[in-house]
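Shown next as structure tokens: one chain only, the form predicted on its own.
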Amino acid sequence: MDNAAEITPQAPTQAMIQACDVNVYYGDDHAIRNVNLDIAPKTVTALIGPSGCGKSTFLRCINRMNDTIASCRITGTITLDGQDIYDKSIDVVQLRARVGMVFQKPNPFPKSIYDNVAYGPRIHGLARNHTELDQIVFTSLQKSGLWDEVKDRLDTPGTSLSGGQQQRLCIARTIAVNPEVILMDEPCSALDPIATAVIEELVAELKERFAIVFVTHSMQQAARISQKTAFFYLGEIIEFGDTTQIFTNPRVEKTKDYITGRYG
């Protein structure tokens, strides 16, 4: 199908990330087809669609996580602030500092709470001394809503925290290197409703500073937290627009069928 017919890109000056005619192949499997998508700063963009439709595959293109898969081949362009992230001159380590990622299951390092957050700033040289590192750790834990819960036990293992706390620790670890974009791949799927609500509140606060791309199976969650929504189906973007419009007045019948639960 012709994506351009249903997608209204934002002006280039408004987009932090621009994906243009992105195709992803795993061997002979054509997983993503001609995806065009603009990600705006200080906005939550939700990626919705059935399992296996390409949401997470596309997400992993944005910080080149697919590079680790030998059979994966990507065509088209993805730019961050106008620069092609697949250009040979790009340092992938630095790219992943600029485009952080929070995974489906919390994955704290087998280190203390403090060292989980301090790890990125240390390897990227973001702190000149221990005082500056302490400040980064404090600020990151505070912004992730975790400081008051862990300030008296920073030396205990990150793995000793509850699931929801571990996920917020991973968010603190991500924002400690001051990224421009945060990718979230179903970060609440392993959490209970209370922990999920805390993460959603946190996302609403973080969008004041970061562009956030949020993969979710929950249409209710997408409606609650996002300003833009892209509906993926069989590797294509069927429709992209303001979240309110997508959920209340979709332009494409297939989107309407998914939103109303006729398939999924």
The other form holds:
Amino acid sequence: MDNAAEITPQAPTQAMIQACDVNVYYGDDHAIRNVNLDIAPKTVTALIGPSGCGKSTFLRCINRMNDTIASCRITGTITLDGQDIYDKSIDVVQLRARVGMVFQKPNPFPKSIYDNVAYGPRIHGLARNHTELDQIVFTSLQKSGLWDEVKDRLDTPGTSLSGGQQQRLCIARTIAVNPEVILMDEPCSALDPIATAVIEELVAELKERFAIVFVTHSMQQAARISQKTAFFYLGEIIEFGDTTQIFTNPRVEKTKDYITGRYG
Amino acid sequence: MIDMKQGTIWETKEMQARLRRRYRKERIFKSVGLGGLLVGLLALAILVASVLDTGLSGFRETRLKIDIYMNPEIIGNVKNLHGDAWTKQVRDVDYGALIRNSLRTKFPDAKSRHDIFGLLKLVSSDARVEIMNRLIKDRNIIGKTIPINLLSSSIVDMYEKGQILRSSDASTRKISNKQLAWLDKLQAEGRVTSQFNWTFLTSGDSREPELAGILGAAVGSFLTLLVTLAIAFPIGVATAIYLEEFAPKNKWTDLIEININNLAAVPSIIFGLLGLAIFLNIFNIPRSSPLVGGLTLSLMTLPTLIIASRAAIRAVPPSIRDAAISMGASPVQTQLHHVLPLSMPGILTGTILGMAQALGETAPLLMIGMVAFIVDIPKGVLDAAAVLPVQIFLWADSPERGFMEKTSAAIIVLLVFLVLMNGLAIWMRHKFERRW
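Follow the form predicted on its own with the form predicted in complex with its partner chain, if you could.
And the full complex, kicking off with our chain again.
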């Protein structure tokens, strides 16, 4: 028993999310093939790989965002805290409150900054009164490092902020419902290097409380922020392990080729 | 020609010619567009000018100041009557005789029956009511001779507005030489005046052009549009949301979509036949009522509204839906909190354009009996009513010359309605528009 735990570094008891033989089809297109992946709590797990390799598709399976695509079909199981999230008894709305998501392009609602952050708590009934709601908004904006920049203009539209601020507003909006996992789909790809650095710092802080799954195209970014890295190629996971190991000593030739820039 | 080492030489003759051709093409393209715009504007200007030219005089009326002797013998002994007896007596007075006697005093040369008849034709049949109203207001005028500004008849009105010419052949002219002479006399004494025609804006239809008003048709149009809006808007928006956001994409929804697009192109009179068959014959809704008109027009407007609403919903960026869904908003919450508010400007614009189309629709209403001659102003959606375009159609069809300017005046009222509605659409669009 002890031996087995040593051999598999991701012991089942530690994993928060377990994907087991996940296959995703878009119509006839087989987008994800037999993916097995364990995601640990309080860890940043980076998903890297060339465009179209299925990173985002896999990410969107974790909070069932793929349900909105009619042609999408999923087999295999994904469990969150031991519960199969594709089980009929699971309420999708609740699942998405537990598994938050930040998108590639900042997409704040065309409402005030306050309403953006308060939206989740409002629809899920997380605050009993205005004071509590104010508190949630304050905490979330503070955790996302946005409070000092927007505290005097909470009633201005969220869309009036700069790109980097908008993305942090989206993060604040996500953590306002107190999720267990945050999925981030290339959240810095539309941002300048300074805004990117701010988000990266934020991710490092957030991982103290949340499990974070982070899709990125930048090797350096994955190396900087993640503890675990999964390399996707053509819908398969080629290699999954500690980030330091993947970047310094990849076990598979393809991984090595990719991170050294041979293709992708 | 192409020499990659030397780079492209732009100064050659061929290149210059190419450049000139490109400029010429752009000039032609621009001038064709501008020409089209100008032709359109010219057509609009001609339309508006001709309608205003004939129609504006419809908003004026001619009045003749006649000294009326309130002959106590004709009026009878009413001084001491009160309540119902007074009302009855006042109603029964022969006002025609008052007018006849007064006019004969003024123009003693009118002796024959024919002349007197012509004399009476100078004032409107409504003049009697005007005198009655004066009497009701003040019974002390009995026995006195008082000047009253009586509404002129349509022929006098037409003559004063220059629509009947003195120079035209007297045998076919609507106004006789004698009538003209009397009129000249009144004119010389400054008794002929022109004033704003409140009757036109405050009364219903009439057989007499000078008494015909647009209010009945305007109220009818308003009530009809209200019914149309109340039915078409919720059904149309709900259908659009369902088709766009919830319906599975399969053969059946494709079929429905094709049918909706086809319905938008179906001639409107077909909807009139449908309304006749269903609403009148099966449901027995009162004919020519705004309710049945509104129901029929809402059938006609629905396809337009659904198509416009679907386009507006589709224009909401998917990223907003993603954001809402990823926050754990249910599908209904996503629609009500995000998609609908963002698509509202587009939906409202489509709705108003659909309403404007319904406002101008005539053909289907003819099928459901809204073409009747209705004098009363409708008080509810079940009363018989006319609508503006049908009123225009009816007046345009009337033989009396006086209705010609009324027709154009009604067109002006309809156009004002349309401009107001489109203005409202622009205002709403501006008000509800949010950027993202």
